[in-house]
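One chain comes next, on its own, written out as structure tokens in the form predicted alone.
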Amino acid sequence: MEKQLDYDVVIIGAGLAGVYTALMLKPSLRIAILSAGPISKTNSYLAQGGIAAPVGVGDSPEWHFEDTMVCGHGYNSSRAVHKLTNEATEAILNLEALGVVFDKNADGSYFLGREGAHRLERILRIGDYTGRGVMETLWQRVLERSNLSIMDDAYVTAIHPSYDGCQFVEFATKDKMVRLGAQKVVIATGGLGRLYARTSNNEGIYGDGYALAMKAGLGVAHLSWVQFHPTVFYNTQGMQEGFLISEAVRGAGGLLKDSKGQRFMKDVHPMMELAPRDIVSKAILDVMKKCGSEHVWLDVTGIGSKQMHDHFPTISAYCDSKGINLDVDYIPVSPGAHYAMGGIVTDLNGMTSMPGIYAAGECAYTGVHGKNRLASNSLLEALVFGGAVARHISEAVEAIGCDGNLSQTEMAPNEGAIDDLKALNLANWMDLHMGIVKDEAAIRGMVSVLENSLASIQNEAFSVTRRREENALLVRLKMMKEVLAHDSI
């Protein structure tokens, strides 16, 4: 196995956790980033509604707290709230100094706009394209920064904590396997939205990071509580790609409708479309299947086409290309898998079970989310966390060497998947059994199932894919187990 430089940190993801923590650490640092691929491929880039922050004329932390804990239906850690809250604006103000532009008023003042479980408007956005934007001009920053070495083709496939001192963390490229040495890991993963069919989730997102977590021996909670965005795009003509239609367009006046143009949310919640997403999803499931429907509709003809165009241009051009006028056709919708509220279990300061490892973002479990969390607090808990765990690591690295060598491991060729696991379509069958509602009769049966093509990929020959394979079965087996255990919502 080839030696590498030998780093003070290495962070595993190039999403907004990654990278923000990459620039809050002191400049002085020796880091390394580590991604699977661009910047473009993490869910952080595709954030459309933008980052919830109070910080409008009448908000206050506190109103924002309230608003977190009730949507976590009080399973939140409100010390993990309260910190989120109250560092939302320094979150903002480092953005803002790093270069980040947010969308303004006339005079001056931030253009706030309002999404699901916020009582009043406290949405900082950049048009409907706030996580390319942010994403973009922080990845610029990281480009200026030459105590940060990018390696964005690294699938990583082990981490190895150490009580020495250092940690190691191995990472195969295209045809080699590499080692490196670092004080502190940060596993900045993201989520696992991947696992399922459908889903508002970027490509290659599949859990990798849990996976690591376990296999390390680092704790890891609450894997099977996951979230359903209510309105993913549904083509009806066939492929679907995932895309989200942000829950600011139901802020902005879009209503959702059944299969005869009625109105539903009224009747199942006081705040109607703007109700939690957790309620907003199980209320369209239910439409759905009541009119025997695999979609519900969103309509925003009372916005209006040039609203829609100046406010949501993604958006809209998206269902422009899909043949949709806005003015006079609705849009089709339905739930998708979107984000995972448990994760690898850290304390506020980011740290796990292991000294010298940290988690930050989507892949962490803070507790911040409770069981449902409150939209555009994603980008949010990004930035908040990744900014504690940067300050905690900036004041207690030390200047010490950890040795990289490790002896030669051979590649094995990134066969395609085995074909048991073809057959099972296990994506889809995420969504029929364990989605919104979940199916325990048929969690039970699957469990087995996938405990022996685990058993069966371990046995092999090393190679990316079966890495990849083995990473998606265990992920799985521990959300199923936790389903069994009663742990879902």
Given for the second form:
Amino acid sequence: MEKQLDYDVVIIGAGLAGVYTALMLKPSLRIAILSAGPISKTNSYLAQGGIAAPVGVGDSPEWHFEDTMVCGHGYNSSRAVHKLTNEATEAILNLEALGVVFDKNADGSYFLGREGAHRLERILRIGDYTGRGVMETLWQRVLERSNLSIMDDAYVTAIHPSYDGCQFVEFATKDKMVRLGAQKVVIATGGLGRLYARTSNNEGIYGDGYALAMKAGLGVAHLSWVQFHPTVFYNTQGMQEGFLISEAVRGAGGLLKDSKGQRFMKDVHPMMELAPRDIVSKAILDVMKKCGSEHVWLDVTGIGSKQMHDHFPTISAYCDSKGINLDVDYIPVSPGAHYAMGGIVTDLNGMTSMPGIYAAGECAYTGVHGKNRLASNSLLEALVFGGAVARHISEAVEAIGCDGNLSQTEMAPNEGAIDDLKALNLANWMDLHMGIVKDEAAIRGMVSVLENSLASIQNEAFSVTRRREENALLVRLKMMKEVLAHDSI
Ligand code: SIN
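Let's see the other form, the form predicted together with succinic acid, since the form predicted alone is already up.
Following is the full complex, with the preceding chain placed first.
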């Protein structure tokens, strides 16, 4: 069966960058949003802390700029950081115009939270479920828009860029393969945290967007620049659920303690528990090694269960479900893979090395975060650079122009079983050897093992499962080779 169906823009991914870009594109454009699952499976949906913006009394874009640069160890692109911090307030106003309601004080000013390496309170929040709050509101706006088509069981298997103004995207649904054409494609596929066993990331976040980009010949850089969040809940029963204890809890007075109940950040950094994330994560790892423990403790007894419940209802309920009494007990936490600072290389309009293909959000590399992202700059990045992509495309694309050709074939995507054990073993291996500390000898050995696995997968018949495995291998190999070339953190 063949059908003719044109789009002006195809957006791959339904996290904040994808959805906001779609809403900011001019409404005369016909837009398809492709995603492998519902919005609740995106990392944006899980975001707890909030969105950094210099909207508080006495704050300024310059201070936000400086804190971002210091945190990124000066590896940031200063042009990208200027854009981020200068356009932050406008992005927040845009969200409010779309119906998002942030927490406010009694006098109507924003209730601002504090997170690591920010010199003052700067985090706009909706309780401790900011991502869910923002995403659910924006999704309502998406459903109201007649120019947006949503395909939420679409696993993209290939992007074919072209210079003649029509890009092609191939994807698999449950029962068929589809190929469609569009003038512009926006990759907004998020990060890669699930390549690790200990992670804060949602299910399914395996770095597919990076692999698609590499296969399409787009520039990709610094995939091994992975940020480890210091406080992912450590499940003492062994199984990791990837539940985050927001840095905002330390901002509200949570203290990190070792197995003897002693604070240790005082000796490490003047900002103590609110030092930059990479410093806190490394300090926790050192303490875990010294104490021979799998985790450290987060003590919130000084905050108390009442305030925890009022300000952090999601975290409070999760701890309750684990039998933790926040007035008395400590929370077990350890670092986990959280955010990819590298990605698909773009300019400040979000354009990749191929005209017609853009990237935004976590999957993009503008250089804005340097080697260590400042807390709560990620949702902001999705807004500012998603907005830039939308502006650039809206100016470039007239009306419906691409003679794209959506063809659907009844060919089943030939699903095979995922080898869960192999995937888990590899993820555990990543924790051990590609984590906060990198083990070059182990990595060198693993590169040749993975290259062999990749060759055998590429020889197999097409199936979505094999493509998924191939993508994860390609990304892991790129990360490992960067480490061996000494481009890592
Ligand atoms: C958190 O709430 O700790 C996460 C915020 C972020 O990663 O920016």
